[in-house]
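In the form predicted alone, a lone chain appears below as structure tokens.
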Amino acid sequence: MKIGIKQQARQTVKLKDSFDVRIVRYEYIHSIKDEFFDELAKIANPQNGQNILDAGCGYGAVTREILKRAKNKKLNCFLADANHTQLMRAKEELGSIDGHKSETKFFIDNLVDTKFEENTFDTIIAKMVIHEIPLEKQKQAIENAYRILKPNGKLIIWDMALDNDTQLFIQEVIRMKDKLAGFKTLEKNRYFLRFDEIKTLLSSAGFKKAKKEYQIVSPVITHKRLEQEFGNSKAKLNKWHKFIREKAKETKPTILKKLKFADEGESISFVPPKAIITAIK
């Protein structure tokens, strides 16, 4: 079939990156506790002179919290994000930290198309990043992480670690939230992995000793998304609630119990399985 000029134009329009407009504080909307960062810092165990990559750094929370807990160490911190808006936020965020000896450098970069050379980093930390990568490119991202790590380097993934029971519910509910919020690239690209899928990606890339180090208990609380993601639109929040309730009716009670699902009327909460996972090159 011949494609007209107007049709061609529509097909080549690139979606605007949702991270240009999704300006949120993850510590709030994800109910992140200081103890989670305490565990992350222990697992990373940064040493003087090490090169640490904060991959998909967003506004730099991982590096910020690592530096707070390693004030007496001199680290080489590389913060990389594919989105310029988020990287500018990271520069502002890190500029407010006093009293650390470490060096921070900022890069427009991502694990799928990274420009970093092989054997560069002692540690790579990817917090809530892998699920933002389209499914067909996740393998390439993990392979690149392996390549740019030094021998015996450590990859740390903080992300969803779902299972066969919980994956479909979480995927569909979060996708609807992104659709209602107008985050089109998130709606299109996100794929929330099961833990067995993460292990397979790590193993196929050559990593060894992949394991869960720490279970993250971080509930989704719907009313926390009202201001920062729905722009205070209660109509959008209510549409999301309606969708969640419909999905809950289709979901086995045992799965809802596993997710600690609770409907309090004006807000709904559930706890997706998340974990800090490590693997060694």
Ligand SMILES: C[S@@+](CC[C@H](N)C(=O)[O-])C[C@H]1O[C@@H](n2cnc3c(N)ncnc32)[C@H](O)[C@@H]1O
The other form holds:
Amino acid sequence: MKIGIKQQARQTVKLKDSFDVRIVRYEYIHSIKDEFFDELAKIANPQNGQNILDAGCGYGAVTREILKRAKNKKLNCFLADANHTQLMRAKEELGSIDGHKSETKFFIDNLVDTKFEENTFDTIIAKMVIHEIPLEKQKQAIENAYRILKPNGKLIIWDMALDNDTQLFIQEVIRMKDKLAGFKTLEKNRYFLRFDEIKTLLSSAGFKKAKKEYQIVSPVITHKRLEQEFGNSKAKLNKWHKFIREKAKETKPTILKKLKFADEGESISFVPPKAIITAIK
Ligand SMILES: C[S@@+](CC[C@H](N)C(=O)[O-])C[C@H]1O[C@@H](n2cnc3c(N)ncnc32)[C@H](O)[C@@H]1O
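Form predicted together with the named molecule, following the form predicted alone:
Whole complex next, starting from this chain.
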């Protein structure tokens, strides 16, 4: 069957990366507490002279918080993101952190196709990144993380760690938010993994001792997305609420209870299982 020129053009047009326009603060929208970063810093336990990669750094919150807690150490911090807009935010964010002895370097780099060399890093931290990578490329990203870590290096993943009960609800509800917000590449790419899927990816890449180190309890609170993701459109928030309520009706009460689902009319909240997971090369 022949296809028209317009249709051909549509098929070849590459979607603009939604991270060019998704300018949010995760501390606010994800209700991140300081104690989560305390825990992350303890788990990373960076030492003088070590090379630390903040993979998919966004605006650099992970490195910022590590540096705040390791002021007297001399670390080599590498901040890398596939998106230029986000990397520029990281440069600005880190520019305002002083009183530390570490070096910070910034790179455009995609973990699926990384330019970093084998055996480079002592620690890699990927906070809320793996789920951004399309499912069929997640394996390659984790294999690359393994390759660029030094022997005995540590990979730290801070992400959703779902299970069979919660995966469908979370996947569908977040996808609808991204669709309403116009985040086309997020709607298309995101795949939120179950913990058993993360463990399988890690072990098949060669990692040892994959385990959950810390449970992150950070609720999704829908009204927090109004300003930063829906551009203050109440209509979009209401459409999202309608969708969430429909999904909640199709979901077993035991699962909603597990998700601490609460509908307060003006806002809905639920707590997706999230964790800090570590694995060793
Ligand atoms: C949800 S944000 C998290 C940012 C940061 N890690 C944080 O938690 O504050 C995900 C980031 O990963 C980046 N990203 C997505 N896919 C990536 C890939 N394959 N390689 C590197 N960065 C990627 C995006 O551009 C975005 O900045």
